[in-house]
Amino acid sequence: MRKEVVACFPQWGNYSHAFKFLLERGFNVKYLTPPPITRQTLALGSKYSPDYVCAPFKYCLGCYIEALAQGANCLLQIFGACRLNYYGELAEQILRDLGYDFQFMNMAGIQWLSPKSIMENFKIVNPDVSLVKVAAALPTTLKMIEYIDIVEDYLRRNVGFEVNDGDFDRLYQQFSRDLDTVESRKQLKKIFKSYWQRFRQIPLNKPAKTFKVGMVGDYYTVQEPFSNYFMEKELAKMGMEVYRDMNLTNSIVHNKWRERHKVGKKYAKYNIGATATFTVAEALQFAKQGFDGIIQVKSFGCTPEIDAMPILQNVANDYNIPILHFSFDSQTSEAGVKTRLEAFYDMVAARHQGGKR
């Protein structure tokens, strides 16, 4: 008899609720969600990872770690357009490494125009893999992504406003809770409508000017909250909007990266590597909208981002607008995150006291 097939997907944001819904309804295979990370998934992922790989690796690293020993025997590796590429691999060895048993899907190894590539990594996942039903669940996955993008997008603008402390969080989980049960496109059309009408009433006390704050960085320190020390709700308790394009609606169901690289052309005549260029652009278009400051987020030694910060000061002196530059490893302080945090919040404050904008 063949073993029951347990996949998992590294923690990245929220997502994690459409991975279930592909896994399950499109493989057909049980999905376990990874468990929150912690800081212990970081320890766990720096003790077995290369000293100077980037701090991504060593949380999905420590998240496969976590899942292993949680009963997941499946695992899925997403590819990129930097060293993630290379990352698979690299995680697949070290685990075997420390003597663990599981199938490994790198998706950096399909040939993704080529059918029987795709079919063959597939069926790592599971043999008797049917590409038809892998197609139909697709499009409600990518609906739940972007339902998902559309409320964190409201909810980043909205937070540090609520009447009362804690609506959006509770009503989110419950949001969250719902998108487990999905089973048709139809179910999750309904379940959005339903709750998106409820985060809209729930009270707000806003006032008519507030601080706009944009967010860029590299595709996966700006998009999962704990490696980067859940800054956009810090931000929000001290009364900002904060804006980001980068998500996975954008990225890949609305494919705004040839968009982007337009935008950006101007101050990146060539396309510079990752998502830096799109972090150029994203800043570009936050300042040509009045934005009150910008912040960059990236993992320490990120190249691509690094060659994006000359010109994203060249923006910032452009266009008369401040920005804050923050590089994030298993060895920063979450208490100096919150002090250079605080710091810009004044700068800002005081830049409009001034009149200066």
The other form holds:
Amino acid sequence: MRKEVVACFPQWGNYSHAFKFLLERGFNVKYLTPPPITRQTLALGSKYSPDYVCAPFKYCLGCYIEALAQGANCLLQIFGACRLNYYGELAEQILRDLGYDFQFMNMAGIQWLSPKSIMENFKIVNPDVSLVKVAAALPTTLKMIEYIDIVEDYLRRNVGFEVNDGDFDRLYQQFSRDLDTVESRKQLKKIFKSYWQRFRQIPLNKPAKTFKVGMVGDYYTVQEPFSNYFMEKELAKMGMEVYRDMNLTNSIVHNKWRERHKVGKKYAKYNIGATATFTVAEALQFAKQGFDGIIQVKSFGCTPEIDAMPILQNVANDYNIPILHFSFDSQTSEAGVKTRLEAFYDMVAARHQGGKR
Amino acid sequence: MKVGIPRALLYYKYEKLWTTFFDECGIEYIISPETNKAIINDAANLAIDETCLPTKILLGHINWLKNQCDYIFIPRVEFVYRAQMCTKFMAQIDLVMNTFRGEHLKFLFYNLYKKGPKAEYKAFKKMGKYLGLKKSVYKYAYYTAKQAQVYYEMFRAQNQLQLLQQPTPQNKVLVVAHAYNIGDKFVGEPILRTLKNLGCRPIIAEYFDARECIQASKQLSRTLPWAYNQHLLGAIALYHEQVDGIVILTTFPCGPDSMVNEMIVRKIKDKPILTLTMDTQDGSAGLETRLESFVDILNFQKERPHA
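Form predicted alone already given; the form predicted in complex with the partner chain follows:
To see the whole picture, the full complex is given below, headed by that same chain.
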């Protein structure tokens, strides 16, 4: 008898509900929700990965190892425009050298124009996969991603101003629990509608003038809260509204690449690779909308984001907006991040009082 | 009109192509000098700390060129042999424009942004039109330049093969490094010199035929995205049995190399491998010590092959 397939995709924001739906309803295999990232995950990942590879690879590898220990036997990895393209193969090689037994679906190896290649690769996950089923599950998955992003956007803006501490967190946990039970698109819509209403009803104590901060940065670091040391929460606690455009909705579901490229054209004439074009355009939009500050988070050595840094500095000079660069590796201390954020907040507040804007 | 070509990054790949093109078009050009300490210092001041060393060196060279010529030539390459490039090659133009903003420099762009065989010609066509050349002039110049480049590479590959296959008592060491690292006076030259002084014969992986190497790289890694890394990996796959040891030279913090080097070390188990990482402040003493001990290992293996 064939072994039961337990698939797993590395921890990435709160999107595991969507991946779970796609794999369970579409591919018809069991999905293991990856264990939440802890210090242990990062330590495991950095132990086995090369020295100066970017931090997301370390998180992914650590996550794989933990998932394999919990019984996963089929791992997935996506592809991208930067080093992400090579994550899959290297992670697979490292895990095989460690002696694990598993299946690996590396989407970087799929030729998306050839149905044969797609089928061959999908069969790694489930030999009896039905493309019809996968295609049927896809719209609901994308819709779920969209809903998650809508809720998270609202959360980021308002969580700092809640009257009763922990209202949003509690409701969000319920929301994620219910997302795991979704079976059809209709049900998904119903769940979203009811929760959306409840999110909107949470009492807020918002002053007339709030500080608005825009977050930009590389694909993983900006989206996965652990890898940026829960910066969004930290900023919200100080009473700031946090805005972020980079999420799965804006990059995969509705790709706004052309639009963004046009926006940033004054500063970056050409495509500068991976998410850097996004970063520049977003920062520019934040600056134009009169935000009080921009924070760039990236993993150490992320080439496209480093290339975007001089451009961001020019944007900051032209629009007179403070910008803070964070570069995360496996050893950045939490206290250091907090201190810098506090100093940033103080500066933003002082600028506002001084009436320099 | 005078065009300045920075002696950095892609110059080491396409030296013959560019210089022949400008020669044939009758355009005067100067090439910045070999990398020296002053250029490195300028570079370190201009660039963001985390930028990789070759990009820093590029900024240093452009800084040197800015008062010497009318136009500064900057290439931007997205695809080579239908394969993706590291994003630093895609960002070169914007990086330079933003770093030297406010100095009113004039740039000459060479933008290769498409896959396919005609892409290179289109890039030259655009450049030729910008320079106000006739079609007959730039078209002829391009094809002549392309021929020069192809023959130069062929000649280099044959030479390298000869060096590899000639029987010699010396240790043959395969030096795996990008063209812009191995050709650079500051980065690659000290290593080649030290290896020669230690009685080794350095074989440069970069100089082998690109097409063969890229095909061969599929044996070792199926989904490797970067063209230049495919080239190097393929050279290792083809020739690692004919050499005594492999030296991998990387600059800090090179994105593609950080992953590919790990792959090489994991795949090639039968030859000793030394990984060297260069930075702006590297002294040569540490480098020499490491190379000496590596050569000692090679000698030791030769004396007692089955130990």
